[in-house]
2 protein chains.
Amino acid sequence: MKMNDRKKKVLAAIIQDYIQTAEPVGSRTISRKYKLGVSPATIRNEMADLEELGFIEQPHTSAGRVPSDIGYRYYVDYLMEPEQLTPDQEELIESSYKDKSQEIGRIITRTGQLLSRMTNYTSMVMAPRREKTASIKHIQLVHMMPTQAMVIMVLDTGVVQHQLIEVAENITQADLEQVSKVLNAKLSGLNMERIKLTILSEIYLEMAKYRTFMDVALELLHEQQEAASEEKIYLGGLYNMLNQPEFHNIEKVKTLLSLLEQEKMLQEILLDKKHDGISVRIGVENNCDQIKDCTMVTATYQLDDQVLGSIGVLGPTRMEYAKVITIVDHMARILNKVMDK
Amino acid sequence: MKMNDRKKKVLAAIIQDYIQTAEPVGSRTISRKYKLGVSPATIRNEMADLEELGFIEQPHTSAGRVPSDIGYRYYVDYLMEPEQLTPDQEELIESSYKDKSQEIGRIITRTGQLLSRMTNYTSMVMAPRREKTASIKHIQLVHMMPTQAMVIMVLDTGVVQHQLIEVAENITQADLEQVSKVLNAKLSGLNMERIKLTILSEIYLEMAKYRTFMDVALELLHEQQEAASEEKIYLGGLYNMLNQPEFHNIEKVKTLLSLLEQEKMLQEILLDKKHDGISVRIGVENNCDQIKDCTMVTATYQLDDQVLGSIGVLGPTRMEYAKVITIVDHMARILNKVMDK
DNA sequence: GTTAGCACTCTTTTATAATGAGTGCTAAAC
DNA sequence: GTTTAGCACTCATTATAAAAGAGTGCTAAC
């Protein structure tokens, strides 16, 4: 059997009509609502077609039909026609960004809400993973208290970390503007691989004085690199997804708060994909059970061909595919631009 | 009518009945569970003078009783026996803080996890808010890129604040350190009050040549500080909540859930407090609507006599309280432990 | 190929009765 | 005076049955 130019049809009106009313559909309805010139018995023959075919089935004999994941699928693929931003969205999103804090954390922030709230769903948004080939571009150690100085390492990608250690009591704020000196000196422009295999001996060398102090340092940064690398995830809309009638089963809102509360399954989620660009994976396609009447639509944001993180908006199977798509994009498009900054 | 010592008995039995079957108690049940010595008949006698007394109410005329807010709060103040910790949490306390990271994001973290596995309730570990009385310990400027510069502050408090921003293009690493320098003598150990108000034109002469650079630095510094006070609340086991019958209705998810996603409210909720020490607010006592029929039970951590963050479990108003409160005011006699060094 | 007609299926709704937990009251027992 | 057994009463919950409604699949006619 194959795909006509009516069927075509009658898939997307049962598509689109269930992403509104989130009921079956039935035949009657779509020849009332969608004038596609035929009568409800005609439509009905389509539907067992496409029945068999797998893109719909009947939740029980006497229901309409409900899209399935290959359904969607293939209204995602050939169906669908893509939507424009309104000139509202354009300017919530423009007003978002303009004029604010360029800090990342409020970026990714400001990101997530805005993706929750244009959509109406729950949005993820991971902050830029520091790769292994970021490089640091200064180092500083302040000293904070008799026995405790700070380790500032700042890389070129913006990132700023710190960590707190423990010193000898004897070691003052000037000593340490020298250890400063030297790290930077021997360390700045390097990535930690370098880091790791080749330096480290040279610089025990030239600072035989601090060099308990420098193994200390040294194994927290290295640490720190480690610890980074678990990319926070933010979390925002949840509420939305509340109001969407496939949540009114506390059941289905358990299994996904167990999985939401679990930040590195999030992490695997949101990167698990092929491609860069745009992902969309519906129902059983992502390889997660938990959300597996669920739908993801993720997209990667990179500076200079490498991907940073990635964004994305989780809904249920039946979600507003053209809008959300358009938005996710748009988005990414915009977290791209402003890292280039 | 005056509580005597059987009413005590009774309505703790009450309420330790409820807290543990989430079920209207009956005196039937009393009677046969705990071994007051006296039949249902009795029983019921001294429900009804509870009722009067407002300790308990009944949902409808033939179901058992069920505690009211006033009833807990009773019971909290005079009739709840105060309950150790075990040695197994003792242990799992333990273990989450030895040998781990101190980065104060992680520590933050760490504690709520605990807290909301340990009471199997949601909850809230507000981050150090710094206080205007903090004070700067080091200032530093990192040059980025061509037209960028990285400005870093780290404050006694062991806070690390980081910014980028714009600079000349013709500025160097090394007119960034002669900058640093000067701002590092002038501002260190000074908070920003003090800044604001009086340090200001004095650099401005010192620094002629790097004057507009400066002005960009110092209004971006302040900003910085005022955003800041929006403090971070680590949010966890929601998951939990769930799995008290009492949200077993999703409208009461909800309305739980649209504050939660509010971080504003959050805070106000979480330091609305007279009183440094543990806190418990039941039910209307939070002056919020949303959570009228849940139990606050909060506490600050502090340094030094100022008070930095609190922490809190969110729960039923059918709580654990014995329980929780242990808990919570453990957690945050750790927290104050680890603030200290 | 399309469609009107109709019997059939299965969920949802509505109505009605049965069950049962728990109370309040009264009068007798302690 | 306090306690308790006994009992009628209330009201939510559960069970049962019947009715309504939505939608289908099939057949036969157009």
Second form
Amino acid sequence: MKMNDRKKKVLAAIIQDYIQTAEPVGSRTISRKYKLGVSPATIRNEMADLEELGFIEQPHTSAGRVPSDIGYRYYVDYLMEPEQLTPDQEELIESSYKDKSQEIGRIITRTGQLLSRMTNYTSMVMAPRREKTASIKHIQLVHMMPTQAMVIMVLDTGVVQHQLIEVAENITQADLEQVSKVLNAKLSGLNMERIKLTILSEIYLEMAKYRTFMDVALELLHEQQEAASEEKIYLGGLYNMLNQPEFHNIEKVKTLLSLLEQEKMLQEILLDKKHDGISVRIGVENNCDQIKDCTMVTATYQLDDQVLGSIGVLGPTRMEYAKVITIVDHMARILNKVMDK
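Next, report the structure of the form predicted alone; the form predicted in complex with the DNA has already been given.
Shown below: the chain alone.
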């Protein structure tokens, strides 16, 4: 049995109606709302064929039909009409990234907030994947208070990290600039795995006067590099999913919330991609059992052709696919530009 144009139109109408209403769709509804030019009886015959093909299913409690995961997949791959961002949406995104001085953490958090706000689903954003091979690009020590200084470290991925350390009262900004100069000369271009004991010994010899806080500063560099290798997940719109009819079941809610607390599992979900670009995993296509009733739309963002992280939207299989795919794709492209700047 082949998918002819009429079957495609009926399937598209069923999916579009179910996305909007969350109610099983009958032949009379399709005939009345979608003007396909055929009778309800003809639509019923087409629906019977679509059910036989596995594209739609009949819930036990209703005479109507609902899309199956296979039906959604066919819709996304062959029937879905592309959707454009509205001018208001473009302005919202553009204005959110105007401040070029934002730190990576704020940019990632803002991205998650935008994704959840614009889609009304749950967003997941993985902070830049800064492997242990990330190298030190620049180090700067800045005098803050009589007994405090700020250590600022810039990695070659563009990530900026900073932390306050204690210093002696007699330490001046000139002293800190001298320390910064030596640290940059010795450590620039290296990651922690390449910073050997001999290099540290050289630094100690040149910086003997400042040993009181050099230990603290070098330990900080080590801690920051270790932290940089961890992939952090930022969630947005966590409770948006609870507003969906599919998740009024308390057991489903518990299962979903328990998943969203497992950062390692979320990392695997976000990175479960077979190819570059947008990835849409529907229902059983997800490797994680806890989201077999969900759809996950993800995309990676990059810097100099190196994948830094991933963004995604988690929603029910009854998702507004065209809208979500457009937003995720656009946000990933924006993040590429922001990271490049």
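What we label the rigid core is the largest C-alpha set whose atoms superpose within 1.5 Å from one form to the other. Just so it is clear, the structure is predicted and the values come from calculations on it, not from any experiment. Residue numbers count along the first chain shown, from 1.
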**Asked** Is there a C-alpha shift of 2 Å or more at residue 181 between the two forms once the rigid core is superposed?
**Response** yes
**Request:** Answer yes if the Cα of residue 140 shifts by 2 angstroms or more between the two forms on a rigid-core superposition, and no otherwise.
**Result:** yes
**Item:** C-alpha of residue 88 moved at least 2 Å between the two forms on rigid core
**Value:** no
